[in-house]
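Let's start with one chain on its own, the form predicted alone, as structure tokens.
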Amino acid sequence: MADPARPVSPATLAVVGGRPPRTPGAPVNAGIEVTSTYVQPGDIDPALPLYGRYGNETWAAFESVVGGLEGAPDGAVAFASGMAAGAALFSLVPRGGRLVMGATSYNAMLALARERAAAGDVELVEVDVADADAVRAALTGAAWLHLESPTNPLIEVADVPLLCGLAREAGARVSVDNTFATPLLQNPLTDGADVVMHSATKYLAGHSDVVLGVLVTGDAGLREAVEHQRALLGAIPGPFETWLALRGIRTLPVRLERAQATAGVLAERLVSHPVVARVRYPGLAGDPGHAVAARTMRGFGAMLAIELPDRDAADRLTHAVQLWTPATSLGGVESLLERRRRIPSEPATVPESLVRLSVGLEDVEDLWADLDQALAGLG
């Protein structure tokens, strides 16, 4: 029998967390709680559910698993989308405070931060998160540091423990978008971050059929603040979507293991391909982020990017593949690719010829054969 005092591995927690009590006749899986309101006569009892905008048992099951995986079992708050979570996150930055964030962060988060800066809500400083000295300089007088590592779509790697320490010295709070790495490869709260963000649409749900976000924090005050934002603005997740994401988490360890192994093989082969100008993947010994990723992460992930001779070649590649799907998301069971600069809001720092690849669960040789034939047609 398992020792209750012995912590289980993240791979096990992904499977066993958030289950109903193990009583005879109880269901094995958490249910889908579909209701807008709850019975509660008399004075309001804060320990009981009151209204669907404030809580739901399906949310609670999902949140307990994600919180546990990130090291804060009671600290996860689910949202209707990753950007809803991002908006709630940025609401934590004090009005007029300096927000330091990666210059190559996800374009929608950058757009949101720039809008807040234009409105005078924050002072925004964009910085290269892979340059610790630049981050240290930007943190002087800062209120908040927002990191993304690896970054989307340049696959840059930040030294999360080091940067969290620098932020602490400067008196700034830290949030980390952990979507690409997932809680299985790094745990920013353990490294000193205050809040972790996920687009649960991606690896957590894992099947390209959900739009969902989540924030996790071990700080009770921050958790209360983001819960307040969710309830006040109504950015609540649907019970069906939350249940699908919970079901997706059950297979996250095996999905990520398979996809990561395939990504490593593809990256090594792409490096020597005559048409490919550059491969961005921290698992490669020559990648600028390799040493930091090897030291701070438990794996290199399943996201990579390649640069081709020019924009035309990148566009042609997305039309030439047969097995890979040209689409804009990532983290699902199917392999996707996209020329990122086709997105109007993508930062100018992203090369026009860059193609981002999200490696799925198909056979590695099939994926390679499809890429190889598509690349051969570019020569």
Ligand SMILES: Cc1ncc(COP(=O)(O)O)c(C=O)c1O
Contents of the next structure:
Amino acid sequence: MADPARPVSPATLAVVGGRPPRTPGAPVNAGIEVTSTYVQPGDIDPALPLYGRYGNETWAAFESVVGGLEGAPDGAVAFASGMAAGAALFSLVPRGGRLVMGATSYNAMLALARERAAAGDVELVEVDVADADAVRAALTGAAWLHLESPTNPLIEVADVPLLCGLAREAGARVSVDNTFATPLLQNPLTDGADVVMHSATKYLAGHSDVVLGVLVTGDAGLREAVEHQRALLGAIPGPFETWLALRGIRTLPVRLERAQATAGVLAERLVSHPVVARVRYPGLAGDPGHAVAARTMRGFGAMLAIELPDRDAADRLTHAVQLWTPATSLGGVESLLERRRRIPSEPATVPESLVRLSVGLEDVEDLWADLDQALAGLG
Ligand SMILES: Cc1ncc(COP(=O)(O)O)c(C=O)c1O
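Give me the form predicted in complex with the named molecule now, not the form predicted alone.
After this comes the whole thing, all chains and molecules, with the earlier chain placed first.
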């Protein structure tokens, strides 16, 4: 890899990491390694690649950049999707152990945890991650704390460093879903977490053209365990998808900077819009997560949620926009919005009237004009 010897900033690492050695005639970009198997005569040499379910050079390039950005250069393991990464992550929770988790986490992660609890694999305790006292109480005797911050879709903020400290005192391991913040705004491993998870489908890949996941850990034993899960269950990423995600990461710093700036402007304007009942964005001084985000994160991100007078108004908004795309998912260059409770598995804690907005890279005035005309039609 062409990683420079002295530490560089994340914005630089996103560009220079994961490249082939800088030898004359070498390609500048990692290749897309398309093979299911590798030449290996005689006894197996563990230093050499063997088979496509165990490793791939394109994965390695992507993993080295994500690992570097999260503070564990050798610790990233890519998966076929964020949920494949999440399933491997939950497999680390010891059988019968207590798993403490945010009650408003991403709905499929919650569903997975609830299924494991129903099967008797774990004892699940759901908590409000923004309430440190509640988390502390739930951690007594716990094996694992899984946090997501900011949360999807309520955009609540957990005090990650504080909660990692509480978990450590209680003897519990901690994982953090860092999908919304990205490694540029918070590094949970540095805050004391054991494992970081990403739906790389979102900001890391950044163009709504890939489904991919990744786990990152600085603990060699945990890394081996998740790699083992990937090899055993076979939820491996495709080389093409991984290459697209690597290409996407090159522009993550500029994409996020722009989207975040636009999100801040839109949030301020939405607050004073007469049809909007509530805006959830930690960058707003009045947001319940503002103080914690300002202290623990390096920015407020580009995800926000608004509450409209009722479910019907929220649905009508998604039909009325012309520039914003009414679609699920987030973190791409194009701005998306969605009434989250239309998803049947979305928890009842999410208001029916809530619309989640993923701010992309279009011009801020165009985005605002479209929202404004769509909201005006609801009055
Ligand atoms: C916070 C969060 N975690 C995990 C996932 C699951 O990722 P994927 O859809 O890549 O499987 C998502 C997907 O929306 C998400 O938003």
